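First, one chain by itself in structure tokens, the form predicted on its own.
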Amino acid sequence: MSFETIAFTVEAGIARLTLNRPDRLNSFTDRMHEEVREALTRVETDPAIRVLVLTGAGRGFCAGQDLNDRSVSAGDAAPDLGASVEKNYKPLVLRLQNLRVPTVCAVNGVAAGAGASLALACDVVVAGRSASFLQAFSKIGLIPDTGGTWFLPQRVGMARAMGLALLAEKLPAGKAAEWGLIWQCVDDAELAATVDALATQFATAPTRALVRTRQLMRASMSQDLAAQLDAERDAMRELGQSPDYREGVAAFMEKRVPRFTGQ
């Protein structure tokens, strides 16, 4: 597939997926969904890729769904928005949450609607200071989708999640970091360098251990302590037999930088 709505590159173990419709604030169309699916398939099947960086082109990260891609004029049949969620947004979030490599989201400018939830589906979110997060669904008679009703309460608590969703107020990146919605807010001029440094770190890290950590962190939200301890035991048993564990211990003992392969 030749990409028209995204840019996708791979270099030094780092895959970069850029939503590339800057004239429409990188809002989603069916075509963009198809191209993102293709890019994620490449990430899933290329063992040389060790991390995915997701960002947007131009002055914004993603404004969510492009409403021009749907017909809602008077007299038209009502669109089945549930079908759109089932076909596009649900599998997109689940693929990001279960990707075989860690994910870093660089939020430049506004992340609105599904775009805000898309960012929160990544493992680590870094935003420029001029960026903001907006759940604008209530303004058009909808609910926060793309995992919005799941991510928000878990990240910032029910009171703040309710306010963001019901009032549809814009949340500046600095406050998003203070509230724990995202990992970090940096000056706009530092965003690219900060994300590059994170991506480079992840591209040379023990990939399986990072992904298992993600899985266990998320599992902790739905199971009790005993079950979590069992899951930790199983993960330690698995990772203790990995080449990266042996390399990590050897590097520590030899006082050198480890050379992880991610296997």
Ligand code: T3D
Contents of the next structure:
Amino acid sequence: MSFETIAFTVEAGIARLTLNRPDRLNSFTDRMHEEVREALTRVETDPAIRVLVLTGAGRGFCAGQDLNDRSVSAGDAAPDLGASVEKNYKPLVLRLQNLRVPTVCAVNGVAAGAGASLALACDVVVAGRSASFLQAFSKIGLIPDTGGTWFLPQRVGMARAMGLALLAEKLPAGKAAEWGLIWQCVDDAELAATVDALATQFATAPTRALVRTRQLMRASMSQDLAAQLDAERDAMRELGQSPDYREGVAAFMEKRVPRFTGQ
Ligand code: T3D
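Complement to the form predicted on its own: the form predicted in complex with the ligand:
All chains and molecules follow, beginning with the one already shown.
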């Protein structure tokens, strides 16, 4: 696969997708959306892939939509942003949330606009200390899209979500971790090694169990305890028949490291 706006590699079960337009802080063009879609299709269809790592090239993670592509000159017709969201940003979030493998986001710098929401759509988010999260939307007359209005209140509570969205102030990575917006903030020099260790752990983990866990956690946002207990029962029934469960129990009994296949 050869790409212009992203880098994509697969090695030892780890797919790495790097947004690669550093001069524009990796903001999204239509081309980048197309290439990300293609990479996600590979992740969805290659059974050897056990984890996806998402990051950005250069000093930023992603600054959301490339505003150069949004002509606002007098006399120009207004862009249909709803069409753009429907075609690009909404499917991107849904695909990540439903991906057949766990996702890790390495936030290497500023994550702004849809770029911030994109990071939050991943299962585990680790940020370098110099990174920040910016709900830039209110500065240009928009709302936090790409799931921003869903992720923020759930993670940090309504008061903080509202302040972040309405004031559009940068939230430093350390505070983002303190507030529970992300999993972890590490020193910049440790980001790559921390994410590599996580990716390696996930690449040898019981993938189906991790993905079912993600589904159940998300389902808990919209159903009561009884329904959640039913869903847990169903997942346990399904996973109890999986090769990885057998292997996990066998390895425990034999006091050895399990060799999970992701099945
Ligand atoms: O439109 C649709 O399809 C609907 C969906 C929309 C989703 C969205 O994401 S809307 C929100 C779009 N994003 C923003 O509003 C963020 C805009 N960027 C910024 O506010 C700042 O760049 C940052 C706070 C992210 C970083 O600031 P700073 O000072 O570290 O860097 P900078 O100098 O502003 O940016 C560096 C370069 O990247 C600069 O180019 P230059 O001057 O060196 O040639 C800047 O123009 C460019 N850049 C940054 N963000 C964008 C961008 N170029 C195009 N689009 C961007 N979003």
